[in-house]
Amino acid sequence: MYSFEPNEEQQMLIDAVTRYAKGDLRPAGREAEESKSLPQKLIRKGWELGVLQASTPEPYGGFGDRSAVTGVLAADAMAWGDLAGTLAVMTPGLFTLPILLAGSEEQKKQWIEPIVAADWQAFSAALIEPAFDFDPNDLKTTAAAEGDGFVLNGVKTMVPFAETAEALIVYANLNGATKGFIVPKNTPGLAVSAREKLMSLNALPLYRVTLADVKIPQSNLLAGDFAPVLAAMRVANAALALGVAQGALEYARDYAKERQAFGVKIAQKQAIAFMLAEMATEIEAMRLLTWEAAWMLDAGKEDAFMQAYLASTGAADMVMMVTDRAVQILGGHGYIREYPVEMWMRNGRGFTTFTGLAIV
């Protein structure tokens, strides 16, 4: 039987991470959304948090035991500041930790130490899809075995700093069965197009990203299970959606508490406390199904990767909902830009396509 109570390494940096969400990232988060830009050192006071190393062993860099738990922590308390700070502050980690799931020996020694001890670097990963019909064990985007290695085709979408990013983790169709690839940055056919313009996340630097014949050897793959990288993007998805909307639920809970409307504050208007009541509910229910999916899959459990489907799903559900209610609840004020819940009802619609953009 797992704990709900975080040991105490867990509760420092929860407890740090919190400061930095509350004290850095909230008052930054619609600054960066307007100037579509976050300050370098923002980001990188979020990576001397160490969130990625305390879930990196020693012998890489790290100073703690792999732990999506750890990191589901980190990021639902990140995340309450804000997402796109959050999740560029979390985007090395979509290189480094599929390797540590699903690489070599050899690839971890190259790889992992020389990123996680060292300042925040764009290293990223590209597994979205442009395409309705995208599923991550279904891609597009190919790989075919040609003599000593593999060549890739396709195009890739939403890929965090792809621009600037030293190498990528590029996800692809080898034989039926999804597979990683290293790609270091100027391999010959690999083309990083102009910023995308989302509905969303305008602070974050995503691009779309082409593969045309790019060859790759065959110490680039990552020959391990796709499931257990999945499973752990979709449990961070799961984590950030709890963090937006918790930061949502606040928010609107406290405006409900000063704002009057006839003479008695909304808060106690019986359709304003049974909105607060229900969302308050289904995020305590989605964070409980995330919490024991990242334990499961902590402890190798047969349903995990199932339960981190379940806690995906449903929280990205619930966030959207959530972020809803919010605006609701602020009326007329929830609709216009001087107020956060219009962009945090933006970043909820975008949970259903943002599994890959995190991983823990």
Given for the second form:
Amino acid sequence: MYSFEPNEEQQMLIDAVTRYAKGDLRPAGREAEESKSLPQKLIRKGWELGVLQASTPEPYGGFGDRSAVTGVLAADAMAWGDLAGTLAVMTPGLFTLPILLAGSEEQKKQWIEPIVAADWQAFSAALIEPAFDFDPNDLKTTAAAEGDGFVLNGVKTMVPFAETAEALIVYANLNGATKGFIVPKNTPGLAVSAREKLMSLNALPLYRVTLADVKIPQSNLLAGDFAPVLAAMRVANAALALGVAQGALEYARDYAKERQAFGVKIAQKQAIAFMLAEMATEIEAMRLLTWEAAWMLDAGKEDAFMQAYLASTGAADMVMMVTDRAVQILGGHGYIREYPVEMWMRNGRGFTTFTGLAIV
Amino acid sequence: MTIEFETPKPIVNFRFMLQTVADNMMRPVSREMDENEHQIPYDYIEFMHTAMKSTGAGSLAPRESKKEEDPAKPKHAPIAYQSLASMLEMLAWGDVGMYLITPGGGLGAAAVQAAGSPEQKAKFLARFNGEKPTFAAMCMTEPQAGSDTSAIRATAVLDKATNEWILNGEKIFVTAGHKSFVPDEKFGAGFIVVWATIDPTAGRAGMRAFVVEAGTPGVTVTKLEHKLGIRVSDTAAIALVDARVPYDHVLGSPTVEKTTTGFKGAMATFDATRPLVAATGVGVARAALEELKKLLAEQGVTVRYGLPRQKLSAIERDVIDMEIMLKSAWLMVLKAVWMADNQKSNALESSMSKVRAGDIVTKITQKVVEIMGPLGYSREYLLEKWFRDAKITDIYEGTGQINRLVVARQILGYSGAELR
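The form predicted alone done, now the form predicted together with the partner chain:
Below is the whole assembly, all chains and molecules, this chain first.
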């Protein structure tokens, strides 16, 4: 059947995440962006909400079945508060969820429980490459079989917490297919450069990572298919875009109901009201598409991967449109850094690039 | 509750059946009906009537989902609106103009459903299960009053001597108005639902809907409009001059209270029907997009889903964008009708789905004509027809603009006075 309401457990999680987004992330977002750092306490508090744990089966230290739908709902609610903070909270999932989806039983047992059952620790992943035609299914980073293992070569960019990460999953091209490789810190040939300087997400430590003849044992290969991992990254991307857009819509709406011009609130002008109506409609459209994609992933539907691609592509356009209009509705105030919407617009522009920064 | 997108079995079955109807009874005559405006596809009409009678569906008019005897333990989730939206999407995929002349009551019956008493429902709606295909229509729009329905001037005055309402006024843009009102030996006797005011000083509070039986003296179909698209559907102008209607043909309260229940009755009809109109828009959009993909495939063009934007061709980008528009618009329809089925207030979702469907069906059909170039523009194909048919989605049942206004008021918490 069709149904459009989160179940009780999901609703409880959404409520908890929303309190954190509102009470912790949102108030800290601007300062974190300007100072280029996130308080460790803030990340820890978000981690303790147990979003990743809720989607990790019990044998591996969690307390729920893996659910992309639940992950999407949580990511949407959290990104409403602040995108960089949300990505930081979600970073360890970049390491554990691909293992859950594409790893062997041994790998799951070895890696997942110690991470999800402990405090937040830096475990991360490297997918994005510094090229205009970056394609997760056609990576320039290579893996070649050598002896009992593999040799990795290439350059990765926008790798969260790479400098402090205990281990990374590095994605590389193995005979034409994308595969994940577990690369522990201090592996010879793995070099982390200085932090990336980006248009936004300055609070999130993102690094360029170079792999020069990095030797990896056979046991560190995630042998499973990359497609479900990529799809889970795509719905995560879409969900985060929804949260950012929702925050921008609500902020612009509230501003428009306060701001007076020509004797009325500007929200009473159709020019503004219609913009808000279209923003809300676009968000709703992409939210439903994202929910459906996540549900299809959970249900193992045939077209799930394509749907995830469509949701991610559509949500990236949507969030750009919505955040741009939020800036426009605030006018000059939208452009100054005293207000948050310009930051959200910078975030919004990134979603065509962000696939690989989060997974649900 | 849960988040779920599995199409219920009964809907899958209905759609399978209607796909056959669309393939065999609609598409083959689609072009002919477009070229010969107002020609009546009796075969389709009679087939649909027989089919709906035999399945017990009777009518395509929206109706409430049956209440469970024990609400604590519902046997089945209510899916009446969801089924209806799914069926209309499929019929519109076949031919949206022909869908509009599907017998069974349409918007007229919808108004009775939304605003009528149980007795009135029994009295007026039984006919759709009769021997012959039967139509009903809604008369709301007037030459000077479209989206601003509170500006209608048609009047209803009670003649206390005979206990009849006397209706006067001029109605236009009445979908299926001719088939509903003018006797045709192949059709059963239908009715039109006329919106009029019982107190012109009372504004919206004075508005009521009246059921006017086919052939009522004083009522004349004065004109059939010639249109950009949906040409097989008759769009009538109807004049009412001292037309007499029995007292109990008024839907809702016969007296003017300080409330605006009459107007709210009209608006409730729209909350119920907007997602259905949106569903038909989605059907047309799907028809166009599927045909485009088929024609492109014949030219050796395949769309490489999954590639980053930077690697896609312009046509691939367009097709992917259209896929996104289409799928998300359909989900918005589903959510709005799911809410209706579950007795949740859906004014916002209903109007949003209409805004979205009106937008995407015009964009998609335009783009499909553009991409196919001279073939898109040719009357050899149906692409140009769908482009013309599509535009009505953004106009009737509330234009895209009036629906934006409804959405904006909802999200801003504004009344009609605060946001005009």
